[in-house]
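In the block that follows, a single chain appears as structure tokens, in the form predicted alone.
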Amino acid sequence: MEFPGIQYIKGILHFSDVPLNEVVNNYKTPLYVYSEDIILKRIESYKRGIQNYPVQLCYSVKANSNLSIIKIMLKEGLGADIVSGGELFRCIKANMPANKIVFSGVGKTEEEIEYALKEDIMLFSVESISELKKINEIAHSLQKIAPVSIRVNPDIDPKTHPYISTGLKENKFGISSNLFENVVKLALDLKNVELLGFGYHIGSQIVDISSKLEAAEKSKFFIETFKKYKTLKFLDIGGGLGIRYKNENPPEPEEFVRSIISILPWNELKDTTILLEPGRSIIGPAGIFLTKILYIKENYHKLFYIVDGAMNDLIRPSLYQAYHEILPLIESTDFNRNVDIVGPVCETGDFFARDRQLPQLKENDYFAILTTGAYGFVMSSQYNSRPRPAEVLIDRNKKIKLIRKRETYEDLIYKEILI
């Protein structure tokens, strides 16, 4: 099975042409490692699909919000799709122009809305009538005009994990299609918002893109409705392209974009910029997680590799029962041991793999857990008072750069007050 940048060379696992045994010797574990080369190749695939069409890529910051990762996206001409004031803060710190930032999310606070208005962001993606009125109210108090887009819920099944499905009518996201025209009228009546477009986002880790094509087809009705009242400046088609974790076979970004572009009614979009918001599909394959075997243990019929990484570092297997390919750093052909890979956290749910066929290894051997660039570190925590891991980047010159220091015990308590 092929994964970008992963290969054994002279028996040592390499990532982006860098031997991982040297990485763990220098930076210890648990550790996140990212490849700038792979990030750039994924972005380039999107750009080939876009060609000369008026499409603006806005990186979905929630996938991986490290400042150095955001900076790479900025250098490549991407904007940002954010879902919190904290992500806005990160983008500003990474010098992302505010006029390339879309603020999505169903629960924007008054403080977040005010912050975004003061920074003059490109667009608020509005998810409810109440939110629309709140943005208008806050914009009025600041004597500003808020740029807004309506997020519609098209009631389309993205055929993905239910936790990351966002376009069905039972999901919390977006405004019901039957309310769309009324919300357009309401937005046009409000004095302190400027309605600039609409959009949709139906889910994440979409491998069967027929649902995305269905959404693009369905958008034609909303385009026609919107243009009865206003020029459509922005059409936000979301993101959601999946990646390979096990045996999935998603299209390349280039093919994904071209398929959607072929459906959009371009004769109706002459004055429109299409916003496309990839996250996982860019950064997911560009990251791995390294961890070391602390102990090997047998309980009755079960064999456990107990490692120094845990669910607080990488929660996807516990939260989503997600599969990640796992490879030892030393090459082996005998994947004949049925093992559970578990961490030190005091939870039975603290595992990276169950009943996985792996080689016979020993204590102090290392694993690489693949495709962890997205929703890895960003979902980590300090549960069990475990300091979070470091992050490093293999840059395009094959130099390893520390982009987040490993937390210390002092970091665990620096905000606490002993009374």
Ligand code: LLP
Second form
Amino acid sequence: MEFPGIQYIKGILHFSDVPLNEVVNNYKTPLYVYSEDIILKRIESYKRGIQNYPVQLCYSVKANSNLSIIKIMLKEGLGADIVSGGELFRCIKANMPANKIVFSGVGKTEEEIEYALKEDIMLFSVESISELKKINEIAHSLQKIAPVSIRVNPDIDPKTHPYISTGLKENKFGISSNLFENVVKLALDLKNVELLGFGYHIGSQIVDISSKLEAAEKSKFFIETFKKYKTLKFLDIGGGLGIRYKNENPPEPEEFVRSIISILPWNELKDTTILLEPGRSIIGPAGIFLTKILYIKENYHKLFYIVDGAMNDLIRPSLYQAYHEILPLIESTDFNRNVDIVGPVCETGDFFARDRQLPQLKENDYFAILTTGAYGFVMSSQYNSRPRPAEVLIDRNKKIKLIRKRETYEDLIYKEILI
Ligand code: LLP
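May I ask for the structure of the form predicted together with this ligand now, the form predicted alone having been displayed?
Every chain and every other molecule in the complex is listed next, the one we just looked at coming first.
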């Protein structure tokens, strides 16, 4: 199976043309490695699909919020989709123009709303009537007009993991379709909000995009309703395009965007910018996670490779039973051992793979866990008081740059107060 930028050259695993044995020698493990080349290729694919249509990409910062990653996105002209004050802070630190930032999320606090208003962000994606009123109130007290769009819950099954489905009626996200028109009217009545559009996001890791097309189809109804009252400046169609972790076959971004474009009613969208919020499909394939075998043990009839990375560094396998391809840094052809790859955390749920066919390896050998650029580091924690791993970027000139230092023990207790 092919993964972008991944190949063995003379028996050594390379990522984006860089031999990974050198990377582990210089930066140690556990370690996240990203490739700027792959990020740029994924963005280019989106841009080819967009052609000259009025579509603005807003990178979904939650997928990977490292400042240097955000900076690549903004240099490529992308805006940002954020879900917290912390993500707003990161965007501002990276110099992302505030007028390209959309703020989504069901639970924005007063402080976050105030912060975003003061920074003059492009749009609040509003998820409830109470939130709409709250934004109006805060904008009033700051003598501002808040730009808002309504997030609808279109009740569509994205056919993905239940934890990352967001557009079904039982999910907490968005406003139900039957309330849409009333919420439009309410927003128009409120003095300190300006209603600019609506949007939806139905889920993540969507491999079969028929649900995305169905949502675009369904949006025609909302477009009509909205336009009875107001010019539609923004239609936010969310993110969610899936990627290959194992043998999935999602469309390339270009193909995906072209399909969506072919469905949207452009006659009705003369004044409208379409917002797209990709996260995983840009950064997911552009990252790998490197880890070293500490110990090998055979318990009863089971073989365990115990590695120095753990669920605190990369939680997707434990949390979603997610599959990530695993390759040894030194090439081997006999994938003939059935092993569990587990970390040092004191939980049985701490594994990267179970019953995986891998070669016979030795202690101190290394692995690359693929497709970990999205929802990898950002979901890491210090559980078991494990300092978080470092992150490096292979830049477009093939130079390796440290973009986050490995945490230290001091970092673990930095905010603690010993009384
Ligand atoms: N826009 C909104 C409003 C979202 O909630 C999300 C993701 C995105 C855009 C970006 O979706 P993407 O293009 O990355 O699929 N931790 C999970 C994924 C959670 C996704 C949450 N929302 C995982 O590791 O699979």
